[in-house]
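Read the single chain below, which is given as structure tokens and is the form predicted on its own.
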Amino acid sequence: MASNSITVTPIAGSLGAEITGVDLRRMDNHDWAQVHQAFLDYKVIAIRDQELSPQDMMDVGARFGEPNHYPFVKGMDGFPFLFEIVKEPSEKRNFGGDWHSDTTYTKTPPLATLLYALETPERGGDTLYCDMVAAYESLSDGMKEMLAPLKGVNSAALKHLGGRKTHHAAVGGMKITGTEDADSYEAVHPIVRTVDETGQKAIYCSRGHTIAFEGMTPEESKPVIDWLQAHATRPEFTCRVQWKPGTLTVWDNRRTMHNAINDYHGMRRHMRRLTSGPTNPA
């Protein structure tokens, strides 16, 4: 798909596209309409060859909505909603290395996440995405009927990883903060949500954040949560973004999960992140 100099090229069969030929710093409303339509169509868009200052990134994020505060990493000086994601060559654990949608443990999770590559390893460090709409649509009618009334209890505690404080203590290259309060971040959202702009239904739970179905015990809930994640991350529902400096990838947290691949030990990776557009899942 191309209009003027903007070209949108699909990455995989289910979701994801690369966009070239646009300078996000000088984007007019016509350009934005094409970028936004690609976001709606493909759920994940990797926009190549950008030179974005922190203010530029805030300006692009504002196109998607108001910025979100992330409670567990200190923001940049002068830009409290932006934070740096860094893995140093000496570190073994990365940030975001498990399937999830961002901050589902908040009352109004973000619509979009913007991640900008400043420094990337020689190889590795890609991000995987999965299509929660396609995963939902492939379910049997019986499973859809079972899931329809369920609500998920989402927690920031990361107990499956030994707790957020312990997990983040191993991420030494970042300005981690507030992890002692992680247990207080909890929110209940529908397991199946409907996206306003498209009318699509999507699975909205993950093994990392969804600790139980409301009214059920974690032990009762876990087998179904585990199955839903295994189903949603089947290869045919995924795409993979390969990073290089100057790439801005934007993904729809309402309709996708993502997983930062930790396969670049001994090399440095430096990204900048912003979440925008708080939504009320329904």
Ligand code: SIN
Contents of the next structure:
Amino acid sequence: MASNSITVTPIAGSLGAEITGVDLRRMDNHDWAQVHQAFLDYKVIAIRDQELSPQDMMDVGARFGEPNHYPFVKGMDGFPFLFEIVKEPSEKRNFGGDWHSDTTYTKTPPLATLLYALETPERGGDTLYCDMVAAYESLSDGMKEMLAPLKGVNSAALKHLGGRKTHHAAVGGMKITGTEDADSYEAVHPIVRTVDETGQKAIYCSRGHTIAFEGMTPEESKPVIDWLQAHATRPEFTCRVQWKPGTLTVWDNRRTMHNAINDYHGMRRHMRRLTSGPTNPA
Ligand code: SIN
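Having seen the form predicted on its own, could you now give me the structure of the form predicted in complex with succinic acid (SIN)?
Below, the chain from earlier opens the complete complex, with every other chain and molecule after it.
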């Protein structure tokens, strides 16, 4: 069945790899083992030259686990877990343009996000990723000890961006929904989480979603949260995926953050997203 000859090429020093030579619609268990190993090794994999229907994307996502529901964008007809990320040439704001890991404000946030490029701008529109394992490992022993017992309160409110309703209202090309309930989405997760398959520890905290450490005020917590984000996004902990139509990038939300660069005004970008593999970080 399979006729794949898979090549995995790292794209940066810390994380990220490009995969060529695989057709994800025709993948046997041996192919999947290589793709999955690359995902474990590099945390972010950009798989080139795919032709994926919505059902194909659901099938690839199922390899990572059950699909997750995203509360703030309507799903596609017949595919409630898939949604379209669109920025039209007339729009100024993009979706996901701030460092974060996906939906950490839910009780069981996703293991993986799959993002498939349908239409990409002539230039720009890349996505940045950072390595939360490398960021954790480079901390001093004193900082690791301080973080070990801490839990983060994660909220969907996006207060730092003026509130989710206002923020998403400006993402005009997308089917935004339910943002009036954003403040009710809150979940407490460890600031340092351990990843099952690799045993690695990763910082699990972002300025966008983590509003406080449990038992502390937002004012007390903010300086440390801000510092952790500045540390984790140092250039040497990052990689950058340059999209082309047909690229499927899969990232590990337990061990990375991402940030969609908004540098392509006047051009169209159209992606399709699925999150898979609900996890319980606690
Ligand atoms: C997201 O945060 O899911 C969007 C990422 C992107 O569009 O590059």
